[in-house]
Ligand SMILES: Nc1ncnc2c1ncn2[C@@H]1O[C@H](COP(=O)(O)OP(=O)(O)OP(=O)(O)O)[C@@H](O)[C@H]1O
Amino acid sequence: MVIDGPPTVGKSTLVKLFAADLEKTLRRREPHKFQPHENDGYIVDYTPVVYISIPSQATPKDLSAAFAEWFNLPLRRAATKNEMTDAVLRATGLCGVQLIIIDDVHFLDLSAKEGKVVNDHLKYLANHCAATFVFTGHDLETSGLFLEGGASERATQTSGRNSLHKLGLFTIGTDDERRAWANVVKTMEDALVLLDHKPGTLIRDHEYLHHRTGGSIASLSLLIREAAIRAVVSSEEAITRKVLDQVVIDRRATRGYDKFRKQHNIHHNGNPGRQEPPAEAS
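Could you produce the structure of the sequence above as one chain, in the form predicted alone?
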């Protein structure tokens, strides 16, 4: 599976939550598997999930090195790509790996020159490892991951082996979309530990929060976290609209909100003009 979407929409959060849920389920159902045991002369830990975040401009060797680091494999400094890969594949078998998540795949070197090498390496790993692979990144549909050299008719092995799923910003154009966004806000609000914060305050303001963040789960998390810190430092111990208005978040979200305010003649922080009304709970 390939999950493709722009930055800050929650791709990494999504796959990490799924991976955590899978491991928790397995620990509950088969706790005996998580006891260190002997396998083919090694003392190993059952490791159902592997999560790798790709460094910038990574090569196939860098990818194998990231796997080796996850497993804490004792490899010699001058180990070749093939030696690393063989050790990694052996470790995945010994540790019973079932899910492999490769995050930020766009950082792999997918240029016309190296793209085929990377794709061949991913194919080799998938062929020799009994695990489900999940890739995340952005602009992958037209990248070297799916198309060799950018040619639309030259589909790669990866494109023939993976389903593509798009992940975008939250929208609130329909009732279902509003409910989905409100549920995200509720989840974050439920995690607050502020002494005087009234539950439901942020849910009632979920439309305002969408305008502030553009529907980005990363921007929403930053906004609520920074507001909570301000509430603690000021001894207010509650997140209010006033506190939220004082928080400056990422540039993309801020520019989007400035544009929205100008279009709707909305002002705050003591400026003249129409104040943005609180949204009704969905």
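I would like to compare: after the form predicted alone, may I see the structure of the form predicted in complex with the named molecule?
Nothing else is written out below except the one chain.
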């Protein structure tokens, strides 16, 4: 599976939550498997999930090295790519790996020369271990991993093996989209521990929050966290529109909101009008 989306939409958070959920479920259901045990002459730790975050401009050897590090495999410094990959594949089998997450896959060097080698390497890894692979990153559809249009036969072998899922910014064009956004706001509001905060205040402001953040979950979490800190420091103990207006968040969101205000002729600290929360989010 490939999860493709622009920066900071929550791809890493999503896959890490999913991975943690899977491992916790397995630990609950099959605790005995997690005791160190002998397998083929080795003492192994059952390791159902592997999470690799790719460093920038990584080569196939770097990818195998990252796996080796996750498994704490003792490898010679001068080990070749093939030696490393063989050791990694043996470890994935022995440790019972079920899910392999490769995050920030756009950092793999997919330039014309290396691209084929990387694609072949990923295919080799996927073919030789029984785990499910999840890749995340941005612009993957048009990168060497998929090579839409003008794709070489070999590159499309990777795209032919994976389903593509897109993750983007939240929009509030339809009732369903608005409800989904309001539910995100509600979840963050429910997590607040402010003495005098009136529950529901932020949901009522969900449209304003969308204008402020452009529908980015990262900007929303930044805005609410910063507002909550201000509410504690000022002893107000509640997030109000006044506090939210004072918080400066990331440049992308701020520029988007400035543009929105200009288009709608809203002055600083202006009120674009409160909306009642969508029924299911209240």
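Remember, predicted model here, so these are calculated numbers, not experimental data. If you superpose the two forms and keep the largest set of C-alpha atoms that fall within 1.5 Å, you have the rigid core. Numbering follows the first chain given and starts at 1.
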Core-aligned CA displacement of Arg90 at least 2 Å between these two forms:
no
Core-aligned, is the CA shift for Gln246 between these two forms 2 angstroms or more?
yes
Relative rigid-part rotation, degrees, compared between these two forms:
9
Superposed on the core, the Cα displacement of Leu202 between these two forms in Å comes to 3.1
